[in-house]
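Below you'll find only one chain, the form predicted on its own, shown as structure tokens.
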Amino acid sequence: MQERLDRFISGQVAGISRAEAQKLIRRGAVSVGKEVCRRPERKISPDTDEITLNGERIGYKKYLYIMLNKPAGVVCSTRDGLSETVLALLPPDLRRRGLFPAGRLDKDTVGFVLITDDGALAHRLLSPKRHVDKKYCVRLRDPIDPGAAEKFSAGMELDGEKLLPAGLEITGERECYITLREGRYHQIKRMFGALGNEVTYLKRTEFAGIPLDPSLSEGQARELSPREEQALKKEDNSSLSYFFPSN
């Protein structure tokens, strides 16, 4: 697959817009192979052509897959006029055109957000038919209802809609982990609200079988490792069999 040289540079090099890439090319700062190229419109093959900028080779990655530990107060959006977005937290070396958060966390929810520019994969992961597991650490105002695990695993009904089964692992009087196979609006808060309780803290600790890196402080991000990327692309990312063993 071929791509325009200026588009390739702006897509692969953090902080360089397409207009800036065109200026650099016309100035003779870009080479294709051993040949200086001054035509921004030149078609190149990213997989095979060696592209250098100011003598340094531009490494090619078709897609980026980034793990971000989202802090509270930040929105999962590409742009927002009032609040800081998750993209604004990315370090310069991880910024490039086309990145977006795959799915959303509420503004006050913290934890794992996947950021990518692989639209096809994001669509598969977020498809209602895919049911990718998402695990959360939950703290509550009141002690947990003794029957909550059974109610969640049976599939609760909210506003006339039947939810998919959810896994509940109680770790303390007011603390637990919950694993969802879907992502409805304020789902966890509404589920506990239906039991007369209130969520006071919510953190996504795992997405599609990939745990949040404990070394990432809130607001920090890194690329997924090759093993994590492979896990992300698996056809079956469900771990809920832990909660619902087959008979």
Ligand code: URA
Contents of the next structure:
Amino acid sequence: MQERLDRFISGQVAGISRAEAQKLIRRGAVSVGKEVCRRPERKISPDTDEITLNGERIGYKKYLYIMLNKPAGVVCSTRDGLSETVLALLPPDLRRRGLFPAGRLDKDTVGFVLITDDGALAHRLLSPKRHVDKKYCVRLRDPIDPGAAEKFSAGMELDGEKLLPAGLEITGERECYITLREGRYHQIKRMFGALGNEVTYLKRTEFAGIPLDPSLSEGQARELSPREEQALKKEDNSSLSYFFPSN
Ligand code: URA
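Please show me the structure of the same protein in the form predicted together with ligand URA, now that we have looked at it in the form predicted on its own.
What follows is the entire complex, opening with the chain shown before.
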């Protein structure tokens, strides 16, 4: 697919607006192949044309896939008048037009948020039909109900709606991991609330089978590795078959 040269540059190079790209092109800072091109409207083929800016090749990435370790206090949206959004946390080299968080964590939940500009993939991952696994570490106010694993795996009913089976691994009297294959509003808080308990800490540790990189501290982000990107695009990235072999 062809794209205008000015649009390509502002889309691929962090911090360069379309107007700035046009100025750079007119000034002769940009080459297509070996030739300087001064026409911002020139159509290029991003996959095959070599574009250089001030003598440096611009690497082409159609989409970005970013893992962010979200801290508490920021919201998963592209805009919010009151609170900081996850996009504001991205380092300058990972910022570009069109990025958005694929799915939401509550403001006080921490951990793995996927940020991308690949709308089609995000749509597939978030589709209720797709059942992408999300794993969370949960700390609770009170000891875990001994029947919780059974109730969650049977698929609880919450406010009249039947939930999909969820996997529970108990790691302490008040601590566990829970794996969901859907993402309803405040789901984990409401699941434990229905058992008379209260979530005091919630961290997403895995998304679509990809673990949160333990070297990322809260607020830090990095691009997915090629292997992680492949895992994200795999049709079936469920680990819940471990709990529910027949699903
Ligand atoms: N469940 C919740 O209650 N909150 C989240 O942020 C994610 C899952």
